[in-house]
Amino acid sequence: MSSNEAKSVTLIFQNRVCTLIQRFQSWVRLDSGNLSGGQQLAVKYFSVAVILFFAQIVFGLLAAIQFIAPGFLYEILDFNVNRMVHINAMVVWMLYGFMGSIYWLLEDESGSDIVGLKWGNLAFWVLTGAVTLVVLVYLFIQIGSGTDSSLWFINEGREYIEAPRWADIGIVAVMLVFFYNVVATFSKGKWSGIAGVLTLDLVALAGLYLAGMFYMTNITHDQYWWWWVIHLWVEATWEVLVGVIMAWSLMKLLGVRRKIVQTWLYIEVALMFGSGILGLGHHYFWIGTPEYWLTIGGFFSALEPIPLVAMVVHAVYDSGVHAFKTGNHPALAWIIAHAFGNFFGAGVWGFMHTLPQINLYTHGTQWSASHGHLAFFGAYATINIAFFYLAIQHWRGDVWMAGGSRNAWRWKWALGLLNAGVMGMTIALLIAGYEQSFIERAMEGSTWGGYFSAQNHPSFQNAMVWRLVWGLVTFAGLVLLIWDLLTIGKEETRKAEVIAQAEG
């Protein structure tokens, strides 16, 4: 092909594109002219963040398939990968969804508009980027032996935080612009109770990522500064993390007084670093870390689900005193939906193999992937679906989405469905899991044929096979999701009722 014709090509190909981008955005008809600039920033997020999450559904669904035909899709695409691409596509996912949610509260919540905004905006280019092609290499270039410099160009090879170290430094260095944006935006303008949690969260979060930057040759040293990030980012930061977030966005749903959510998010935060950090423990029992971390590991985990019945209290104590009275009905449901799937999810389904005389039968079975699955969609998933809703509601310009909105059976069946999905295959790990602790450790003694007989166990092989109907269940939720996100309010023409929010 000559320059001039490929060329030709390339013009062809580029205005096929923007005929698309345009068709797309008149089928939309969503209006950016009602969004600020932090709100436009704020948006890219959540778009990116509902990408990664097909992403994380769809990979899901290929290794739930390599559970029951291991011979599916193999050395094309291996079990190992899509795992790794599932899992680190959910923990990216929700942590755009947190920045949008963030930026798009920033504004509002200081009075003022985000200092910094370029930068913000470079930021969410750079990270994107380095996303985009951290998942290309994770795909494609994942053969072969590694050496020290896979370590910095291919996978660091540390489950839940495999990226690259040159990523790893990228991440920091977002995070840094991030913090900037957030702090000089509340300087600038006003500080709150709530500008303050989020301020010491955000230095807590981007402290705890430099714990997982470094490597110790002794697997046990490496182990326990691994569970820092893992279990602190989880089980403390980010739980702090969508306190803010539930609480600002339950003044605007519901009108509920500042001096409420605020209390509860003091509360909230004493709790789950009290307890949250010796509960830290429970990822000890095993990795040859002294014996007093199965007394201490145990009692304080035991505490971590106190500040979860909290949220739920908050969540159901405001929302009745105001009697469900809003604006946006979906963005309320998911709300609810997060309270208790956080309770249910987090604090439940945790506190249930946390103790080290029922651990020592579950550690690494299904029982972790089930507790993994509903506390991840219950504490996280759910509110960052909730803001996309607020967010869209605004987008095309404060629209009506109460009672009697247009279409509202897609937002009731995907928030049924996804729920309903979740909810089927945290049951049926459970039942795997339970499979693997009974046959695998308390008859078999945790030999390698006990591992055998408990994977071949036709218990276990049904109880997979449940978990990928679910998992299509939860896909069919999300492709309804997606397009109730983009359609909701598009005919349209009353506006919403305005939530005065209550004095004190």
Second form
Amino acid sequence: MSSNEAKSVTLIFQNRVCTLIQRFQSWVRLDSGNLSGGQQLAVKYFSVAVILFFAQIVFGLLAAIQFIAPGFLYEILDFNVNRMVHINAMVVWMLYGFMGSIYWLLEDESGSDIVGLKWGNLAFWVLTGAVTLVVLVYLFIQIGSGTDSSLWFINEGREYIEAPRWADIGIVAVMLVFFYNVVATFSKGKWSGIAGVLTLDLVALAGLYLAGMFYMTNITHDQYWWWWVIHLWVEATWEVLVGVIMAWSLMKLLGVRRKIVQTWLYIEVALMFGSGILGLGHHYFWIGTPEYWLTIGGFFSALEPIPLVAMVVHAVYDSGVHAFKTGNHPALAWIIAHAFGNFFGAGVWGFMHTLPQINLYTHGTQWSASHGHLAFFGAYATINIAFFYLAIQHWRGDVWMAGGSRNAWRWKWALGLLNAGVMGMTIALLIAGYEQSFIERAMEGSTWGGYFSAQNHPSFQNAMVWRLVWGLVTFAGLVLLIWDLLTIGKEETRKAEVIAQAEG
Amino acid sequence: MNETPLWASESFWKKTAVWVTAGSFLILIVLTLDSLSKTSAGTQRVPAYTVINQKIDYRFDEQLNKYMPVIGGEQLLFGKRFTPEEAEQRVTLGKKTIQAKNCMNCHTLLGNGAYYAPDLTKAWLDQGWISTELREDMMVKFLMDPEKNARTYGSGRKMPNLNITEDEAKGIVAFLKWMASIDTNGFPHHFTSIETED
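Target state, the form predicted in complex with the partner chain; input state, the form predicted alone:
Following is the full complex, with the preceding chain placed first.
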């Protein structure tokens, strides 16, 4: 092909892509004129979040198939690649969702324009470019030799934080821009209780990431710091972050008084950090650390469900007091799903196996996968989806999205299918986990022979088939959710009811 | 009558949140300093890398009522006595290879990771290696060509070929031998090691 031919092919391709984007834009008919600068940035984050959510489920399904048919994609996309993309896409889409939510509420909460909006936009494109590159390397290069350069440029090989070192540094830079925007905007506008909690939480969240950026040969120390990132993110700073997001949403959705949500937020922070920080100990039972962690970890992780009960009470009580009167039913429904999902997934399912006496048998089995699926979905996916609905309503020009809205079956079925799908996977994995703890650990003493006896047992294999079935249900729910997010309120001409916020 | 009681006031809970957070974090820092010093390589809980020159076993301790690593006399790895520097180098190469080959997204190490393949915490002591004489050779061969030397126990789950060199494979074996010597508070429980004579 000559260079002229190549040029014309690229031009045709570019034109095709442009017309496709234009067609898509005229089909979704979203009007960005309804959005402020910060909200326009927020919806960019939300769009990438939804794409990564989709990728998460697709790669999860591939990995689930490999449990049933181990030869599937052998040496093309092996289990370790699929599973890594599955869990990394999850972490990253949740962070995109959180960052989007905060950019969304920032101007409203501070009463000021975002200070460094240009930097915020630049950081978004840098982060998105980096994420794309990292995923391409994961998929096409996959592994390297046992040298530092592999850890810098391909894969750090540490569960959940596999991103190569160069990307770690990029993520920190992007987080600093984000943090600057939050603090500078509140400083220019006004500080609220929500603003204060958010700022302190972001200091902790960004700071903890640094704990995972060092190479250590001593695997006990390696795992010790690794859990600083993983546990203290997921069971402390992320929980407080969703507390902030929920507090703000309850004011917007139901008109709850600021004083009430802020008091609740402080109670939640006290309980969350009070149990979550030392609850870290439940990961320190078996990695070589001293025995006192058995007591500390067991005790504080037993307290961890308490703040989650508080969040259920908070959300349900407020909804009841305001008689479920809201201008956005899908968002409120997902907020309620969040309150219960967080309590059951993180609270109940977590507590079920964090006592050391139980954990000695259940640690490193499908129990963890069962807990992980319900907890991440219940605590974080749900509230991000609630926020997507809040955003889409405003994007459409504050249209009616309460009772009697058009095509309401779509969001209801999406809600039902996603929740049923994840719950189904959770139960299937719990059964697999019982099988594994019982056969591999209790009966056969954790040898490789014992491991495979459990994996080969029909009860275990049936459970894995059911996990795939429920995974497909989840996927169907996700497709419906995306369709609904793109179309909800499109032909709606009625304006949303204005929910007045109670005084105080 | 209209006054808010202390327990329901915003400022009371704000102060509580700050104090509880700061207090918990402070305790965590103190415990972290203690834990890190007690788990440096070369301590009772986490032996020095030169432990790869010795025999390692894992047995039930009647007095402590849990399974404990037992470090015995000399048992060289690949017939070579490693100096402290060489031993650390070997184990480091093994650890870096384990990270670069993304092992943790199938296997678990100290119980953390994925569950598609066996836990490697006490892999050095697993009876799957048949006998202590055959072990080292079998491990290296398996790592370098897992498809031909697959140990699938009828599950059909095969480790892919990860282009592991002989040097890297020996590093991994050193790393696994060293990891087997860590005192993990009795995890895994009820484990029968390859050293057990019956």
